[in-house]
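Form predicted alone, single chain, as structure tokens, below.
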Amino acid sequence: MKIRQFQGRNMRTVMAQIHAELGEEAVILSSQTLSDGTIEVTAAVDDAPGHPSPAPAQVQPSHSVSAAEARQIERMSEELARLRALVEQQLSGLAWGQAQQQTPERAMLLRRLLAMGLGWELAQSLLDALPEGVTGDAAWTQLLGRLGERLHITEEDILKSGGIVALVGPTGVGKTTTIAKLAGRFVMRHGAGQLALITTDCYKIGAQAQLQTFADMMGVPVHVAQSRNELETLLIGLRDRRLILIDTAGMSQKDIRITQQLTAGYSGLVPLKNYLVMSAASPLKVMREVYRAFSRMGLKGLILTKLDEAVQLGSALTLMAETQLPLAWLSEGQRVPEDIERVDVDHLIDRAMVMLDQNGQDAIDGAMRLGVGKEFFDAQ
């Protein structure tokens, strides 16, 4: 058996590599998302068809097992686990082929949902809730309607209501640029005198300078808080401002210091609202990790950025459906303040459908045939 590892930016790229190098008979042994977001897949193909591997030797029971024997038993257990996974994948692939023949309507609908980038469980649950006898365009319309029922848009527009708003999230998702876009919109409506900007990012080189550049263009000063006491003092001193925007330090979702962010657990007279900023281009697995980590801070809503870099919007829709975290803003591009907007659920689903039409469904059948549908669509 020939075993190879493949890496790529997304699962579609990796599947193309597997098909090109190992062919249609390849099977997936494992898949994982690395810390930098790269997808790594281990695949194998039988390079000697017709010659099955010898059955593993039976282990004789013994009251005393040596260290060497224990290691051998462990290796055999791992091999049996891999063989079981291979069998399950093959059966899953056969089931997909059978489903296409016996229930082609359901298979077609599932393919379209997955092509949007929706997670495996969400797509299946939407199909399971579809009444029997509903087919064609009516079935697709109902599926999108049920998806829309699971998505929420925050009713509060912070540019109108004001308050104290902090943007939190991983490094590199565009928090500072988003702050500048929101600040620019607010200044055009209410003037620079009603706005205050605070940064707590004392880690990233140049972070304060970037925000200061935007602030100078709008005529708004930037205040720096390096401790919880400094932040609370600033908020008291700026309590006459209609809107206070706080730019926080970006942290990995695996950083144990997330709950030590200065905006976590703030309990002043005016409540502080944390909005999670997340790149729409992130894989679903990474989005789930980010949400689990930052939800400990208490989140008011979600801001999706870098839509222009995303190949699909389904991962974000899946996260919203799973967590019920409402979407506040949608951002794409670098123009300040133009490239940010509030959207409703219908507009959001329409954007996902446009991206579906652009990307097609080429990789879906390959993943389903190989029996890795869930792994594929939860990692893309």
Ligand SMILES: Nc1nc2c(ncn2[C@@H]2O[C@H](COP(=O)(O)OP(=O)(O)O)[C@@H](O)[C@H]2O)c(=O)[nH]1
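Here the rigid core means the biggest group of C-alpha atoms that line up within 1.5 Å when the two forms are laid on top of each other. Numbering follows the first chain given and starts at 1. Since the model is a prediction, treat every value here as computed from it, not as a measurement. Compared with the form predicted in complex with this ligand:
- In the core-superposed comparison between the two forms, the C-alpha atom of Gln324 has shifted by less than 2 angstroms.
- Once you line up the core between the two forms, the Cα of Glu40 ends up 2 Å or more from where it was.
- Annotation: Cα of Leu348 displaced by less than 2 Å between the two forms, core superposition.
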Second form
Amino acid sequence: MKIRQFQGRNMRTVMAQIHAELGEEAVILSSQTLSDGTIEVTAAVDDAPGHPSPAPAQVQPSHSVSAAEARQIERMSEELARLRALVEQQLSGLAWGQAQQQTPERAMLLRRLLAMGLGWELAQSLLDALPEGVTGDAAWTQLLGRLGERLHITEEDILKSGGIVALVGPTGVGKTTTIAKLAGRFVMRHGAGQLALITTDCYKIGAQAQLQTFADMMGVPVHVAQSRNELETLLIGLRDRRLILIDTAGMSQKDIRITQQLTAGYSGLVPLKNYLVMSAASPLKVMREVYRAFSRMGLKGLILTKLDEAVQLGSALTLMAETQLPLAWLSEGQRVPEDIERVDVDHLIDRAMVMLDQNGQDAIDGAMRLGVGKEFFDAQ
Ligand SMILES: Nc1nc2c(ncn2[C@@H]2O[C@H](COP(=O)(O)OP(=O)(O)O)[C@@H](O)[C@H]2O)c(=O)[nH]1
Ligand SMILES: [Mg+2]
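So the form predicted alone is up there; where is the form predicted in complex with this ligand?
What follows is the whole complex; the chain from before opens it.
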């Protein structure tokens, strides 16, 4: 082994010396910059014959990353990201413990709002708006009051005002059932002659038969429209009816193009009113997605169904608060025409409270302690 020290103005000139004196096989043992800026490099070469030459990576003056090293770095950064998420989660769990101790009042109120099923952000923003010093029942009453201000009910009752009304929404939420309920109530008040029923649902097997059965009982014919043209022709022919209810194809919210073509921006003499039908038992995430998909067609109001199947009402209230979509009807059961009603905001909040009492708050504490509160409540 021959060891030598080299000096030069920069690394390039030093390397040239090393190559010249020790050859291509030279290995760099150390390098430093002296106080006057000179580069000093200690290099060595194995002068015993027959020894394997050092690996090229060791000879390289500037360190280039090999594929193996790159993989290792990638693994390490993945591991770091995992650790970071874990630490953040732990911290937010600790924060909840701290909040419980330092601001027990606020923590208790937050827990109750979340137990109603309200989304994380809505619950937080209601609490943030609470004036300091308001506590106990007064605080809770104020929170509910603020919540109420964010909820809207349609002023128009279509059973009184009439018009051309289409129910839109995902498959299976209860559009056809709701049409039957509304039709039944309308006929009781105004007689069968003032009502027309149209279905554009040519996709779900038995969909027309289902509506037909209800219609037969009421003595109202069901018209079928398979295209926009057919719908417009029908609407012109039926323009003397006080109420026209249109049952649309129960397509998934990901494929509403056909429904949209049929009902969006209908330019008849009387504007067509789209009501979005949504199950109150759906998770908030799904409700948001459904709303995003259908809001493009212009919505007049919301019909909430399956309240009897929901464990909380907060998700629906959160959607209403977020979108400002006014509620027109609340359905809670399959009986035609009984199980549908118009409600006011106070009644809605009362219902949400009753459902809160039926559900434990343990899961909430658990999720908060684990630091996954936001994820937990938005997924409800
Ligand atoms: N529990 C419950 N079931 C309902 C309600 N509304 C509708 N349904 C049921 O939900 C299922 C789908 O209803 P349907 O009207 O065909 O939905 P569509 O695909 O949107 O037309 C049927 O079994 C209905 O009886 C409700 O408010 N509560
Ligand atoms: Mg249907």
